[in-house]
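Okay, so here's just one chain, in structure tokens, the form predicted alone.
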Amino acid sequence: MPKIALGPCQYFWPREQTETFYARIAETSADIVYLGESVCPKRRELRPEDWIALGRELAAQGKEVVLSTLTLLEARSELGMVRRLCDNGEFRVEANDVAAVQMLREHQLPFVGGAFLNIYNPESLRLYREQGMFRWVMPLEMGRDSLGALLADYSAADVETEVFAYGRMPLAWSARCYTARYHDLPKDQCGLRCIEDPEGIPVHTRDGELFLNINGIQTQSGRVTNLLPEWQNMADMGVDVLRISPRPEGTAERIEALAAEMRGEQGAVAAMSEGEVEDCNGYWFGQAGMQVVRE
């Protein structure tokens, strides 16, 4: 069966629901925690030490612990922040950024390549993979079809493929906070408004149709993707890593349903996805990620 992943958070939540929340996480069913800030290094409210500090308790309760890197690098500053996690010398790493994949191999250390490494070729993976890549994170916008036939075409089975499974889906970075600029504050003076959308300020189209989700610097997708039904196909596709992302409420019900359900239990994703309205997974069949496809 797919292990069950828990991605980094990518919100902006104050340190003491920060701390609940993973307390939750540490009596579920997943099998893998990533830890850390992938959007903006002005959130700050868990610095690197003390995401490790937390990924040590996660550890002692069985937990595999990831440290996730930013994704968008803005500033020689930033770079500091990356290799004090490459540095920690207790965990492995997720690089987002091909400055961390650099700093990792320097040390000789594997490595998870995250989804915005941008692999779509068995040369990609080759390659990664001889840096030192023992688990990648397949793009977002890559269907079935098109992962099938990259492992299909891919000899080296000691790399493991993960698909970001449940959750936004973070589908840009910019320069400029949106955030800020939704409160008409310059980007260097926002006052971290971003803490106080616990899962990002939705944007609709002129006809009231959920679209996008500003998250500071990051633009997500309006409706939440959902390939947690896909799980049994993933399987046979090969797929080793299932990522569900955080969320407010009913992250920790999703790991569970998703568990149960690989434990024989039919039908307890299902359960949990009814009258889910917001859902999508145009991407994984081949069409556009706000479609809802059901086969």
Contents of the next structure:
Amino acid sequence: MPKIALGPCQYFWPREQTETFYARIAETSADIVYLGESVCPKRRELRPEDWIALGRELAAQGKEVVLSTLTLLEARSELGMVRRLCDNGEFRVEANDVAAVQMLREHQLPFVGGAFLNIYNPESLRLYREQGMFRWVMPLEMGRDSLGALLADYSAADVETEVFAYGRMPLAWSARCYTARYHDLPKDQCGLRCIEDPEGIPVHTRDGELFLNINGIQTQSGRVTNLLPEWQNMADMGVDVLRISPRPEGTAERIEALAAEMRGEQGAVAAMSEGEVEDCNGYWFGQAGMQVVRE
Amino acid sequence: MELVCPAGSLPALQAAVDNGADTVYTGLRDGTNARHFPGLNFTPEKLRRGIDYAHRHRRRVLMAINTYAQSSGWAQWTSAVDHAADLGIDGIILADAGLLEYASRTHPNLPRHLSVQGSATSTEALQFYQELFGIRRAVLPRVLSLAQVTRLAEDAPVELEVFGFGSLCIMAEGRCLLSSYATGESPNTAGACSPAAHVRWSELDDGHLESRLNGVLIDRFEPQERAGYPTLCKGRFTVGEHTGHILEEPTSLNTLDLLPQLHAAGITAIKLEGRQRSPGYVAGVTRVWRQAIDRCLRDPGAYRTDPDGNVVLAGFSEGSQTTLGAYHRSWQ
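Could you switch over to the form predicted in complex with the partner chain, since the one displayed so far is the form predicted alone?
The complete assembly is shown below, putting the previous chain first.
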């Protein structure tokens, strides 16, 4: 049975909201919880030490805790933040940039390879495996057939495969902060305005189609990818972990629905997905990511 | 300081050489490189002729093999690497870790550059690629400020190449899925962004012109407005009450003004974007940059940007405007 993981929170929430959120997550059936700031180094409601302390609480409640590093690195100070996580000595780390991989391999520490390491073929998977990667997160734009071909080719069972199965997808990363640009503020005086939007800011086309979602320097999908109905197919293919990405509402319930269905309660996931007009699943079926494919 | 110029055809390659490129970068006519556009790029035979031409003029030719090898077509990517070696190319530009490993093992004497698509922005990342694959050079993503580029150059373990001019990717290269989200094809997987096969133009009854990408409305132009190619990140969208260029305007990068600083920082090479552009573009931008680099090298302290050069470059730019992009902190 695949494990259920909660990905790192991509949004910037007030500290109290974050603490309340993870207290609720602690009570769920999630097996793995990824913690930490993976988007913007200026978001410091929780500092690395706070995330590690939170990790201890979750670990005490039986969760596998993984610390996620920043994805786009620019300043030396940001490398320092990454190093602090890599050197934590307690929890394993999700490397979202090759710089983190380098730090971890220097210390011969096992790590999770984040989706933006861009592992698209078995040779790259093998290479990162040799550097200490024990689990990899499939690139978001990869589909069922490509993953199947990759896993069939790789054949060894020495690395776990994780799929981003639910949430707004991170699609792009930029030096520019689009939230600050929207508020007409310079990035260096952004006032951390992204804290006002617990789920980012929707971007519509001029004919009213929900398209993208602005989240600071990250651009997300406007639609929410929902591959949870595919969990059994994924399990059959050899997917080890399904990732659910935090949303302000309904995350714990969704984890429970998936867990219930995995326990044999048929229809739990479908019931949760019913009436969701913002869902998409195109990437998984080899289509444009924003498409909705019904098989 | 080396001038690295684009070529998507043999005439463009010759134009680059004739107008002062030190190095020309190219790609094969398939999905192994990030400018996989219909009718563009080289067959191995055409590339052989291009390499002959460049070598006769004592210039170098590189081949970009900088998409990510898809699991179903590994042999296509390795064969591109083998082709490059057979043709006697002067170096290959790669992003995929597995392919870098293949190239370093199979053709250890063929110089390897890390593509901008490899997204390396730090000393640690450069060390990773240098230690594992022996890269000689890395092309930096267009996300670093001038101060950050300068800082990185201080302890980079490899040569650094930066973009000087051309269409501006506003997202970290190699980490942008916007195109596949809308069309199913991205730079990483298919070597294309906002691919032309998905573009539809339609003129409305009231004279407005609409551009769509796989059905998604990217822009709508006033009757007299100049309509640009619907590159996804440069479209006009609505956020809250505001409609406009939410991500970026149609504009090109131009760093002529920064040449002395880039030179002082120890940047090895300046890259011009535009393998998809015409031989006329390649000739024009190469000439401007050749002159600028020569003047900068002669006397960096006295260097001033030639206004005429800027006019030429603006004429070749998206929306006829240029920006310093992320090099300038205020753009961010």
